[in-house]
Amino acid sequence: MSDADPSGESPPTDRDYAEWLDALADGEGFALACPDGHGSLPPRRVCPECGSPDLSREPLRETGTVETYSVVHVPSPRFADDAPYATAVVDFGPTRLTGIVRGDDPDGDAAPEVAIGDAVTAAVGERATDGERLVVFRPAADRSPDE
């Protein structure tokens, strides 16, 4: 049996998504969209509510808001050195986002406060336990999400 792919596209990657965190990084953040308007993120090839192959880039909101969090105070082994931390889903318009709130201190000790419709940006981050790149969100002072 192959893995070829049919089409003649090579598959999805930890490439894809790599790329997609560097666009983030450069303040270039996107979501992959369907023509019906459903959202996702890199790697795909396929909407995953429509099953769509006509996918493009659409930018990402300036500002999202959060949609769920919790704090984690017993962590995972790959995330021992930054317990206790907020992990959070962010409704960022097309598509949602998870990734860990960090608030302005940097060096700060306690979970950040978060809250339920925070209006955050989206930024990369490096976790302290092994420097993996991750999503991290930080509060938007002052501004309410992007309608």
The other form holds:
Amino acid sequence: MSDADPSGESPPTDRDYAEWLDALADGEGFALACPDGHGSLPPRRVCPECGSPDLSREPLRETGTVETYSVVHVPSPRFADDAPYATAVVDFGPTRLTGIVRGDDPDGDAAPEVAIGDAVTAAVGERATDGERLVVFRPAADRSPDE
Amino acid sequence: MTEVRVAGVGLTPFGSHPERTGRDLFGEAALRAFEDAAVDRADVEELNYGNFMGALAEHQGHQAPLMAEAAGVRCPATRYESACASAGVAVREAVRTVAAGDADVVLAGGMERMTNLPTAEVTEGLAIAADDLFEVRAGVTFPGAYALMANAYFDAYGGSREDLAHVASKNHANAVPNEYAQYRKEVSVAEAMDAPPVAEPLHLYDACPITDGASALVLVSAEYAERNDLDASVAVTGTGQGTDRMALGDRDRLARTPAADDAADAAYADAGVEASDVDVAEVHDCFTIAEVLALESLGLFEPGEGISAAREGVTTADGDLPVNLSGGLKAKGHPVGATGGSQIAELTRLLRGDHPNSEHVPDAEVGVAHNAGGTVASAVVHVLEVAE
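Please give the corresponding structure for the form predicted together with its partner chain, as opposed to the form predicted alone shown earlier.
Up next: the whole complex, starting with the chain shown before.
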């Protein structure tokens, strides 16, 4: 977790989410999957689709496909310095992820150039506004989604 | 089952009332509902009250007892929260309570106070109706979420920003004669197209405004209405509710709203009507695309065909199936925790013949109200019919 924010308030602790982000940042992003193949994201005790308690970690595909996106011009205060930014829902196989799309340059500004069907990879970046971690998508090098 | 009648409805003017407390707003709506109903306050057996963000906006939790005081009733009072469907679920439980014979008179409705907060804080407040971990932290705003659905819809079925601009223009035109509406002014398709972007493809006139307001309904059993010689000509004949996965990305399809499909199916079955029987509808158009999704979930249009309904004049005031004659959330305003009650109040007035837009539906007998929470992770549908 990040240090206390400038206002002096301690950020809320989300243990399982933080662990999941750590894994994504290490290139080991995963979803939880039940025996029937339903994917979900932590924290979970049971599969949200069928209630199975038998959940295992399944790696996310390296490359996902943009299913929809929007360029947000009016942000919430926590994204004040990030706007305009492109947010997208991306299919990574066992589950979809929602995050913001940035350009090829890892240090570049938000690059809201995106289209449905684009191939992207998922990583962890920082919010420009306050440095908080978030899911970031970048164009996939080979431009061809898995499968 | 006991038939449920709408004995009276009350609304505050929707708009900007930053200096008025929530208790004052709901008190006004309840006062008007009792005047309309001619029901003795002492007969009220329950208060079902909807509110979404009162803890943020007013630093006021535990609002139900406060609202019972404001309404001048002394009975069990409960606050219902289901984001923008808060009043819808409050009304639904009132309907079920009366239908089951557990009470003869229930006061139901809701209130939201929003304009006392800066716009950025309202944006933040509304965003908490989404999944905090996997949506809000990923930059999804409330308009942004519906923008994601709009682009998914365009990709699946076609359609354009101009189609959505026709929805905005239609609903603004409907609001002009409505004394309770926040924006009683026409907006042309060209003006809507030229407005600044909020979350593309949605622009300013695709979005509902930030609104203060309250709604109240006095619901009674048909036996109580008869016993007390009430003028309660409209019945709530069907109620249904649906729930979907919270995060948009976890849904099977991004351009459909299955929770509303489920709510509509249940409400139609409860009422014993079909979509083809519906004469008039009030639907949850927090954004223009939301009206399109609602029309398709309600079975009034096939998937992919709702997008052109306003442009082709089917859902305009003079069309075959007028939708949002109140002005909708879009132009009448959207005090989120009050909206589900206000839709039923407006539909009741339309069916009774005392709404400024009743002239457009003189022979209407069946109306449907569709209220949604979040990106339709929650949905409530009610069927109203002229009973006599």
